[in-house]
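We begin with a single chain expressed as structure tokens, specifically the form predicted on its own.
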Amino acid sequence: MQKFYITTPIYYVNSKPHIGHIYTTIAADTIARYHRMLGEQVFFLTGTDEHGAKIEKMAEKIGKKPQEFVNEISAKFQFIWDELNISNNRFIRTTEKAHIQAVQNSLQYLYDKGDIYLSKYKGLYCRECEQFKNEKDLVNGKCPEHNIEPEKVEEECYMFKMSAYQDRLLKLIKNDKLKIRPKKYKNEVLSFYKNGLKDVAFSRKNVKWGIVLPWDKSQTTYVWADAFLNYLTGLGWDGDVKKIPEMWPAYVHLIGKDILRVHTSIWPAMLLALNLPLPRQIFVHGFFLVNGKKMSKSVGNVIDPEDLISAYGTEATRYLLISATHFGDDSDVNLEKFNKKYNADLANGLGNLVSRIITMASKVQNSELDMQFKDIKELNSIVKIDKILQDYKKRFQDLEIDIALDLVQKVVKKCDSYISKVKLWELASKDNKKFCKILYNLLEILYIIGWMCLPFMPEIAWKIWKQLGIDIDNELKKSLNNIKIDNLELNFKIKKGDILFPRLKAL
């Protein structure tokens, strides 16, 4: 059985989940569900990053202990993943004892090997990014991500010999042995490498909220060195470099563009130093913008994920976010755009098509008519579904998930157009036999639409199948590779259900 391992970043628990977090996680969930549809052995990892100076300061500011603070925020992530029907196999927290021990074991290995050494670091540090910055990274002397001046830091710490792995990494990235997609981000990384990789601080002396170094208890692990190892510890890795987890390497790390450089320098350099395989691919997506501006609490343009779920429901929220932009690009969004798209694509589109077809079928079905339904000659006149399914699979393999989702709308529009063209509602009285044959073909297409919706909106797929009288548990045991037209059984029974997507009033 083919293995597929996908990860999101582990999210920093300085605040509750925002729209960027849920976008990455819904995208990862969609991809994981697709690979399960193929019958592959899938492992989907997400979680929370819970150490560092920023967490320590925030907890102190509100009068809580760091562990109490991170427990509360991590619980909010887990709650909203449940609300969004996220199918992760594991939710890892970096304050787990097993993770802490594995980090200490692996760093001890690197220290004994000579890849970590004691030195002094002098430079600029952005507390919000939890990253060290070069002067050239700044805009008007400020961190471009957080618009604050980084702190000048000079302290004794342990450094990681990242520079020793520059040439190997550069070659691996150029040759796509470590694939970075979309290509524009590969080019950005190659440009970044032209300046050379420098050794990086791997510990902090004055930060108490972190993993203590096993050989020097006066220092705690730099938060990124701690966090990256979750991709291995989430699989049960204990820090022993001789024991590679069964599901490693990751097929794809999904990340936002703000953490591209560290994921393509520090993390793969750590893996090379640990003599472990690199992930196969790092896929980078953009930001959500509101009227051209990045969402920010200070600007007051933040869209709360809970508001989306409350307004549109879980399934529509998943649809609206994935369809908002080409996967990998930035997207300008607002509630008005979401409302229009909901009504156009879901209420008046998919939902209306399902309702029209099921309503017609529920009025005419009986054993005699069901036998007449069994004729798929009309299918290619409606939509070339086999060709669309091939395109759908290719789009998923290329991680063009928004285009795969758009194919659902393509099928919906072709069905609506065909129904109008043949005036199907009139055929029921004029030519009942032809009416039944066309209707049967439309029901077969609804069955395929269910499969196409499954990774994006699983509950909607189940509702469509239920109305077709399909046993969902048995259906989910099938592989997409074996799905074909002419699936519906003779004498199947339509079970008309509730409206899938009620129309919304304009804002």
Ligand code: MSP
Second form
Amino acid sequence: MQKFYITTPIYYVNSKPHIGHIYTTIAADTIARYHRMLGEQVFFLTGTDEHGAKIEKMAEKIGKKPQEFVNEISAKFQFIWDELNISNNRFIRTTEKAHIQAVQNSLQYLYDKGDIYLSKYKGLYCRECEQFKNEKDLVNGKCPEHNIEPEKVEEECYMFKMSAYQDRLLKLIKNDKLKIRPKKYKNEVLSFYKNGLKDVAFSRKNVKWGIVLPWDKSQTTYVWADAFLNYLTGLGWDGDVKKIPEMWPAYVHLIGKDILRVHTSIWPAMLLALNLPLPRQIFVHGFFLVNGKKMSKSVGNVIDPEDLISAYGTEATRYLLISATHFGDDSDVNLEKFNKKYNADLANGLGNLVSRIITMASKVQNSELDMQFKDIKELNSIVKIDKILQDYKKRFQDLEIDIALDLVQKVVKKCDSYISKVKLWELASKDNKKFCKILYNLLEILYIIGWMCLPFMPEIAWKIWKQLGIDIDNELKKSLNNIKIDNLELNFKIKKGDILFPRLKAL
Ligand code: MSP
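Switching from the form predicted on its own: structure of the form predicted together with the named molecule?
Following is the full complex, with the preceding chain placed first.
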């Protein structure tokens, strides 16, 4: 069976989840669900990154013990993933005992092998990025990401010999053995490699909230070294380099562009040092902005995910975020845009189409529309659905998930205009046979729309199928690869359900 392992970054628990976090996670969930839909063996990992100076300081500021603080925030992430129907196979927390032990085992291995050595580090550290910065990365002396001055750090610490892996890594990136997508980000990484990779500080003396180094208890592990290993420990890896987890290597790590450099330098260098295979692909998505500005609490332009869920519901929130931008690009978002899109695509688009067709079909005697009405030629004149499905699969393969989603709208529009063109509602009394034939074809298309919605809005897919009288459990055992119009032998038993997307209350 084909294996598919996908990850999100693990999120810092210095504050509750924001729209950027939910975007990455919904995207990963959509891709994971798609691969399950192909019948593959899927493992989808997300979790929380709970150590480091940033979290230590935040806990101190609000007068809580770090463990108590991270427990609370991590629970908020888990709660919102439930609300958003996120189907992760595992939620990893870096404060779990097994993770801590595995980090210690693997760092001990690197220390014994000479890849980690004692030194002194002098440099600038941005606590918000949890990264050392070069002078030339700063703008007016400040970290451009967080607009704060990094602190000067000079302390004894253990360094990781990242420079030793530079040439091998560069080659692997160049020839796409470690694929970085979209391409513009591969180019960015290649130009960043031109300056050469330097060794990186892998421990901190003055940060107590971290994983203690097994050979020197006065130092804690650099939070990124700890965090990266989650991609392995989340699979149950215990730090023994001879035991590679069954699902490793990852098919794709999804990340935001802010953490591209570390993911294409420190992480693969650690893997080479551990003699483990590299992930196949790193896919970088853009940022959500509000009126061109990065969302931030100080600017006061943060969109709270809970507000989205209460305004639009889980399924529509998923839809609106995925359709907000081409996957990989930045996007400017605001509630007005979301409202418009909700009304156009969901309430008046998909929701209305389903309701119109189901209403007409429920008027047919016994609400039974069976195989005798099947007519592929007729169906193709509404929309060439097999071709659309092929395109849909290709888009998913290329991780163009927003374009795959847009194909649903394409089908909806084709059906709407066909219904208007043939004035279907009038045909019921004029030519019942033809009426039933067109309806049957439209129901088959709705059935396929259910499949196309499944990774994006699983509950909407189920609600559509339920109204068609489809056995959902049975449906979920099938693979999308076997869904072709010619092969379908469906008998519909219509059961009208609730409106899929209720109208929004005025802003
Ligand atoms: N803990 C590290 C990652 C360690 S992975 C081994 C971290 N965490 S974070 O909480 O800051 O979350 C980072 C991720 O959240 C980004 O990479 C991105 O996926 C997502 N986003 C954060 N802000 C975002 C936007 N404004 N827009 C879209 N996504 C962004 O970095």
